[in-house]
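Heads up, the chain below is alone and in the form predicted alone; it's given as structure tokens.
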Amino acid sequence: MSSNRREFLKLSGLAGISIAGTGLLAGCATGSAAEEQAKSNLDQIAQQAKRKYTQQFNMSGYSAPKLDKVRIGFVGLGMRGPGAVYRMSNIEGVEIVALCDLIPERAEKVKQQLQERTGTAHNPTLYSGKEDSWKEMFDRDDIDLVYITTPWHLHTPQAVYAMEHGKHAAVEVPAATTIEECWQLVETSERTKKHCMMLENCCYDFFEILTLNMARQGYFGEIIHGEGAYIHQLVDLNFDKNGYQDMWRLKENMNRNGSLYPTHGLGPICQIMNVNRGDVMDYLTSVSSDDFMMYEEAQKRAEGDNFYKEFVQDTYRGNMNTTTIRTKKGRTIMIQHDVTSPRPYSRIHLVSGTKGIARKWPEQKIATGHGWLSKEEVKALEEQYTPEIVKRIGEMAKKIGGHGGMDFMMDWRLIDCLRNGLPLDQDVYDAASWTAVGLLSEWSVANRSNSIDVPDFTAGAWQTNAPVDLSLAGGGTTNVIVKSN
């Protein structure tokens, strides 16, 4: 590879975003053709970021018609899907009617495990064996909600198809792989009046939801700044041949340079700042380190296994990305992404206001002055500010599990809202804007950390949209059915 082209790849973030929605360009083009494609992709990001939009229907605060029973079809039964099926089977008013995966054995195994636990309560039809088997499942008219846990590039196509076929969509993070797809989600949700919730489970972790309630009640005063992250050493998993299907997540990290997975840290901070509901992200800047680890790891593995030779390339993206965001009301957010460095897991979750501060990692702490409060004082605050959802379902969530219980609390809340006709805590504007931060960060990295506007997916409705409500007003009625393992 020429030194000129190598330098171009470092600056432009080759394969940063595929307009076709795959997020991958490796092998699609070489030489000058690849460079032209990379430039075109970056231009598309900038164009879509400037797009002006007229809202068709405001999905923020929208209450869809009540569903006494929520009939669910699951697609993607690899890493995340089986756990979601298990959790949902513990919730009253849920019927699991369909399971779909590319690999038949996965679908069959999940059905068998489900029926061993629940007997005849669920008898899902299986769909598998073809790349588009999911469409046959989505075409059914007896499914209310599609739960999507497939690779990233399928998230928007499947969520859009679901909504267009009369179903609510719950889609894993990130919700899209291009800014254009973010707009597709918004337009489709508004046009069909179907919910599109990104399954950002970290919004339901116990300290995050505690600090959200504290912020709602004014404990921190005016929120000034927040920090979040996804710092998670995933090298072994990403290089595991038996890990992600077709090594798709490794390929994402090979070919994209930015904050690839921002929403775990970003979502809770956005809710605390009332982003899309009283404030909105204005613009961001982003910077990435060089790659100091992934090339060497691929090279080492290729020496003993020819399988890894295709992954030995000198275009790996940076190991650490730092993205900073400013909101319209002058608040700031810092988001970091690092899935290679040997660091302890952290999402940071720092909330800073005019009266106080809270931080989750490396230890949960709260302060109202120069010193941190004692553990006893923090415990007293937890008792005072524990939100209704945790009082209602928190202990049961810990028992059923899913990242310590936050996954179950998220699923229960989604079903309870659908059954009671309540607005969702996370709507399509959150899915689009939180996802867009990662995509826009790639443009900024490729342009010497210049700033880029964050689209207002609410078309100005953020100024009057109501903040997230944790009171369970009108809800909290859905029971939990605990099954033996």
Ligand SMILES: NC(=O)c1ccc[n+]([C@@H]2O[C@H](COP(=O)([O-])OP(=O)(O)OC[C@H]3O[C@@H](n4cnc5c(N)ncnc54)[C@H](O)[C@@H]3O)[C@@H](O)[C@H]2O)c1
Given for the second form:
Amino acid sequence: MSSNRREFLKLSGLAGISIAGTGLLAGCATGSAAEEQAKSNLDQIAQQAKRKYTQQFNMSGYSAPKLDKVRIGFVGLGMRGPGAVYRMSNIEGVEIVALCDLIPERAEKVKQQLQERTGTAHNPTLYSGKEDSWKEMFDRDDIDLVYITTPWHLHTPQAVYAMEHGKHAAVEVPAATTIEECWQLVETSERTKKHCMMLENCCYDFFEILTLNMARQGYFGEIIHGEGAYIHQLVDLNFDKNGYQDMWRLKENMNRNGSLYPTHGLGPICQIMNVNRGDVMDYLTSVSSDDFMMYEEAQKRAEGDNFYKEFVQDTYRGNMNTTTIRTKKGRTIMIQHDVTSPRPYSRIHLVSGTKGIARKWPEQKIATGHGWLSKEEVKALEEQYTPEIVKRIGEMAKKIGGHGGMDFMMDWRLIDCLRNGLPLDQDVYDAASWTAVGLLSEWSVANRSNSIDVPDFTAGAWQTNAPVDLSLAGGGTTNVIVKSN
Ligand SMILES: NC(=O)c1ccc[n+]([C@@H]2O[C@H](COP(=O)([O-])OP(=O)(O)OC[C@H]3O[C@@H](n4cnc5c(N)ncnc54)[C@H](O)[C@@H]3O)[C@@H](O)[C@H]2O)c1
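Please give the corresponding structure for the form predicted together with the named molecule, as opposed to the form predicted alone shown earlier.
All chains and molecules follow, beginning with the one already shown.
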């Protein structure tokens, strides 16, 4: 990016502002209608963040009526969706009744694979071909849960439509693309009394859930500080024409500047700090580096292939974003996002308290003083603090898989809660607030890292909401159907 343009964007306070990857600043001239629109979006973030809200009904701790059988419709069968169908087909009490993707062959292939493996157990109807074919599926009255694995801009419209049409919604991360959408999720879930769970699978990874259990039992003392991240070099996949459908993820990353994908690092830390259930995020501040890589990558590819010309955009974006959050109870959280730099994968997952610390990346470590504990000592702690869910299905989850098993533990827990009428571990307030951090970070980046309040989506209920229950009490009854690929 030319330094003149970069300076203009910084000074005009427009840096990084766009709507859901539509690239409002892309190539637009100074003072254009698009930049006016971008300014207004910036104002809207600030306004929506300040919104006063009165809760209609508290979905935290809410038990929906038990479902003996959970009938699922899936939408979005690209790289992520088919694995979810596979995992769910291994869970007792699940019936896969509908599959939807814009691209017919994708839905057909998933159905074929499912039936080859499970025979007549599932006979899903397929919905495809039109941008809104999914509505036909959601209009059915024999679906209990819609499982949404589409591009980001469809998450809230689909989750809201599902709840409005009598279904629970399980939606991939992040749950929304504007703060207004975050509020829509909260309002709709409260009004319809339907669950809206964001599928934050990292909350079920083995070390994350171990440290949650340790925190609950006081091992770390009072939690002071946590760190998380999404550091994952995705340049090749983002630029791959056969990767994300219609290059949606590249468009998001080319046109926005902030912590675009915050929830993998943030979710587990929020659970450990009892955010929305004893504490709440208060405000944040965010800073991004310049973009040292993506413009050049687009330019390099465009030289040999006209397809990439549309991505040679002089928008203000960054490679590394660092966001810091303070909670009402005085704790701090640091979240990083970088999907371009050549670095090993990391979600950091650091938990620091008055009595000890744990850190997952680059290597799992625990300490209660100056030196890290030995591998044997960590192993002993792992045995002592193994959470109930890991005891119940941990080994099975590793076999069935999905990021080493965490995806399966998440899906199994969701179904077990629905079948036993238990509250979900992740409610709509978690979906909204964890997602909002990324959106608010874009405002802060565009405003020289000024702080911005994180809305309290619980409208004060955080003070009395119960923490996530790790005991499996009242549940744990759902069996795993052992069938390999
Ligand atoms: N939690 C995780 O670990 C994890 C991992 C990967 C992806 N994800 C999330 O999963 C979601 C999907 O990612 P992906 O990698 O599968 O992307 P993808 O592009 O491979 O798949 C998206 C699918 O949605 C379909 N789609 C697009 N518009 C549609 C419409 N109008 N109606 C029906 N289908 C439509 C596309 O055809 C495509 O098959 C994203 O939100 C992503 O952030 C989460």
